[in-house]
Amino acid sequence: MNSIDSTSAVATANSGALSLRKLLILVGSPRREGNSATMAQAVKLGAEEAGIQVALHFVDDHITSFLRDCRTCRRADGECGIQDRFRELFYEQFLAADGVVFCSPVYWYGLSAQMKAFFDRTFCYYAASHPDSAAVMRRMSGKRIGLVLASEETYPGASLGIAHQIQEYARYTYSEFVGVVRGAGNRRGEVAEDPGGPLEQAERMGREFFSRKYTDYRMDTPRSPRVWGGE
């Protein structure tokens, strides 16, 4: 086999491996054509180009209620008593995914209420009072996590609290927080005019989502003296 054939074979093998990986893109914006949604579509495009299985969902299509007191509304069989489509989104999409990209506008220097509600509602299923909590916790863990944010202001600190929250969520669930993309825009779709190229960055995130290098060292972590290449 010559070098060209060998390279082609490796690329085909990599594409096949990626096609088995599932990426979920969750959009926490109420606007279907807003800047967060525009960036989410860019992530989806990049992932599809890489042969990754992708699903994109708007959180508010599935959630109609905030988390309640599980002690008062949990059903007799242990299931959540809130009547909406969150369980479908959580079990069929989130738990089944190998990676998740959270896409949200920056509202008052935090996630949108829709996206925050998604995180809060997971409690009902990993709490010890849920009959399947141990399995849920296992399936929540070990994913690749990405974050995409849209805000009107370009001030760097506007999104630091959100990035920290998602980073801590990733570490809590033994997941890998592989990157943040942030775009600036106010009017619908204006993020495309951001000279920093957030749409290109979002597309690249999708394309590289499962191949992007991730490291999170401790003092005693065995590692190479090189970051890129080498032994």
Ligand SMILES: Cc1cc2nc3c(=O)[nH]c(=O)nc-3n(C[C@H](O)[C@H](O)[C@H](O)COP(=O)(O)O)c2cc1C
Second form
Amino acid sequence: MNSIDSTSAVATANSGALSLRKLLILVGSPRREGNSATMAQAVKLGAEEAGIQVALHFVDDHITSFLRDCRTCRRADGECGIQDRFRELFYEQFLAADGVVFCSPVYWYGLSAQMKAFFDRTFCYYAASHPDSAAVMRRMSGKRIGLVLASEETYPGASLGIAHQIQEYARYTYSEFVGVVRGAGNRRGEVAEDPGGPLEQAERMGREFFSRKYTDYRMDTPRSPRVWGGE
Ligand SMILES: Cc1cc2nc3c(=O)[nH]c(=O)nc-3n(C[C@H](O)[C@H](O)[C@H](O)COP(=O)(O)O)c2cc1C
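Coords for the form predicted in complex with this ligand, given the form predicted alone:
The next block holds the full complex; its first chain is the one shown before.
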């Protein structure tokens, strides 16, 4: 990918009043009443409490195919040749959002294939061979990113690979990775019984999504010696 001006990308994403911010919640599970969806609904509730404009979508309502070889698949006008609803999700929801929460089950210690396909399919639009590539890269950058994961196992290592992947995605796109919520459960909605309170954590993430303090320093970053409060 070409380099991009991180300062202007983040400034663009951070402009405007908090209440006007748009949050997209993507669910990567096929289960409509599953644990990822249950936590996604909690994020939505919290965000709505904060006056954030929220949209929630299931990835598999929009994606019916993996990424293909763009050389053979791309249409003569440069557009993606795959005929499903990914473009609509990507342009109207993802690019238009100031923040995105990815909600996925842990499948084989990774994201679900549905959610992974979402990331892969963006390639078609930011690749240099797409006519809108520069604008797409600009609009992919500088968002706030959150992660919500449902798993059967409670061991922290089960989701570390996914957290690392999303961190790298955030770094690559000059985005701000503001938090992770993990809930344990197997049966649909069982996550509500997790004593760690993932639904409360998810609701809080939604409520604080754009106001939560985010810092990622370098050695020379000017800063106060205190993290919270006065000097
Ligand atoms: C294909 C598949 C792979 C899974 N792999 C794991 C895994 O590696 N670790 C784990 O803790 N749970 C694993 N699970 C269990 C799910 O993460 C768990 O049931 C989760 O709550 C499902 O979320 P959902 O209700 O949003 O679909 C797997 C489930 C499926 C169907």
